[in-house]
Structures are given as structure tokens and as C-alpha cells.
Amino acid sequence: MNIILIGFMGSGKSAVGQKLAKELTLDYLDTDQLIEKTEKMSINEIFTRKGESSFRDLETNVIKTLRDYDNFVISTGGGMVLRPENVKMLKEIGLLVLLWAEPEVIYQRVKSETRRPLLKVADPLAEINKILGQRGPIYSQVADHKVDTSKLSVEAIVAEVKEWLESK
């Protein structure tokens, strides 16, 4: 069984995923890193050169390759669950854990990063609010468990996920 971390950028998926995998002695995989490796370009470059729709197609293709994976913690891109077909495939391979953070917290976490293509706008905080308004209901609907990471350390988030897994 796999544990699949979903949620918006800056919610902690990569940091939590790596630590959770280590503590549970599972392998770790980041779908964005896998896409960058196979495409030999950054997510930013993919968005610029090929567009968001092509990137979403790449995400779908990555999930198809994960069907034979077992005992992994998988961190997904923030938009991975926007396609119902992706959600269906993800649920077939693992439990979906939503890492959620308030818009202001996300902004503070990602404001100095240049590799976030969806935030290359005049008002990134407004864009975060807009995108979360659209994605929030989808995240909540598809998640098997939700952790608000806004005020928690990576260690506390990992502990909460582990406690939930033990109760299953």
C-alpha cells in the first residue's frame, strides 16, 4: 500500500513525504521530480514551452506508471487531483492524505521561490486564494485524511499522519 500526499504548493508535501517515508521505512517518490527527470526540463520550463494542459497530461502518464509501485510515500503536484481519472487511479494505488495550509501561510512559504509557474502574476497571494477557492473542495472531497499544516512542524505533521494510519 502507498501513502499519497496531495495538496497545494507550499503545504509541505515534499518535506513531510521524505520524513514520513523514512520513519515508516518506505520508499519516497515525488511526481514532479519524476516528470522533470523524464522530460529533462523543469516544471517551469514545461509550463512555458508546452503549457499547463501538456503538464497535466504528463501527470496522468506518471500515475499510470505507478500502478505497480508498493510501499511508497508519494508526493504529488498540487494539480494532480484536478482530473477525475487521476483521482480514480491514485485511489487504486493508495490512501490520499491532504496536506492543507491557509493561503497566507502558503504565500509566506513560497513567496521567494521562482519555480512556481502558477504564481508568476502581479499579486501571488490573490492568485493563491483564487486557486485554493477552486481546488479546496476537490482536495477535501477526494482525501481520505486531512492535516492542516499551517501551524505544525514537519515532525508534528508526520506524527499526525502516522497516528491516523495506525487507527486504520
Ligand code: S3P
Second form
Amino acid sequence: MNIILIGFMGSGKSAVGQKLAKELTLDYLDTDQLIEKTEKMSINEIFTRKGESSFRDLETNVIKTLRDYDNFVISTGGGMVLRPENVKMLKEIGLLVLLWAEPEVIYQRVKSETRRPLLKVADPLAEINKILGQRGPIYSQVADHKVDTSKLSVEAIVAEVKEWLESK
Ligand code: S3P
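Moving on from the form predicted on its own, please list the structure of the form predicted together with this ligand.
Shown next: the complete complex, the earlier chain at its head.
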């Protein structure tokens, strides 16, 4: 069984995933990193040169390669669960833990970063509100567990997820 972190950009999937994997002595994998490695391009370059829909195909392809993976914490890109076929495949290999955060908190976390093509717009906060408004119900619907990370440290989020796993 794997633990799969889903949620919006800036919700802490990478930081939490790495720490959680360490504490549970599991391996760690990040689907964006895997895509960048296979494509030999950054996510930004993939969006610019191939377009978003090609990137979404790459996301689906990457999950297909994870079918035999076990005992991993897997961080996914924020749009990974938008395709029902991706959700179906992810649920076959693990539990989906949603890291949630309020739009303003996300904005504060991502505003100085440049590696997210979807937020390279004139008004990133408005964009976060818009996309989160569309995705929020999907995230909640597919998640097996949800953690509101808005006011929590990475350590506290990891502790919360561990507590949930132990209670299962
Ligand atoms: C995206 C999130 C990014 C990355 C790509 C698209 C999204 O990952 O996959 O820029 O659609 O929300 P993070 O959630 O790790 O930033």
C-alpha cells in the first residue's frame, strides 16, 4: 500500500511527503519530478513547448508506471486527480490524503516562486481562488482523508497523517 498526497499547489505535498516517508521508513516519489526526469525538461518547459494537455497525458502515463509500486509516499501534481482515470488508478495502489489550504495561505506560500506555469498570471491570488473553486469539490470527493494545513507546521501535518493511518 502507498500513501498518495493530493491537493493544490503550495499545500505542502513535497515537504510533508518527504518527512512522512522518512518517519514511516517508506520510499518517496514525486510525480512532477518523475515527469521532469523522463522528459528531460522542467514543468515550465513542458507547458511552454508541449502545452498543458500534453502535460496531463504525461501525468496519466506516469501513474501507469506506478502500478507495481508498494510502500511509497507519492506526492502528485495539483492537477493529477482532475482525470477520473487517474483517480481510479491511484486508488488501486494507495490511500489518497488531501492536503488543503486556504487560498490566501497558498498565495503566501507560492508568491515568490516561479516554477508553476498556471500561476504566472497578473493576479495569482485571483487565479488561485478561481482554480481552487473549481477543484475543491473534486479534491474533497476523491480524498480518503483531508488535512487543513493552513495553520499547521509540516511536523504537525505529518503527525496528523500518521495518527489517521494508525487509527485505520
Ligand atoms: C499543477 C501543479 C504543479 C504541476 C503543474 C500543474 C496544477 O504541481 O504539476 O504545474 O495543475 O495544479 P504542484 O502541485 O506540486 O505545484
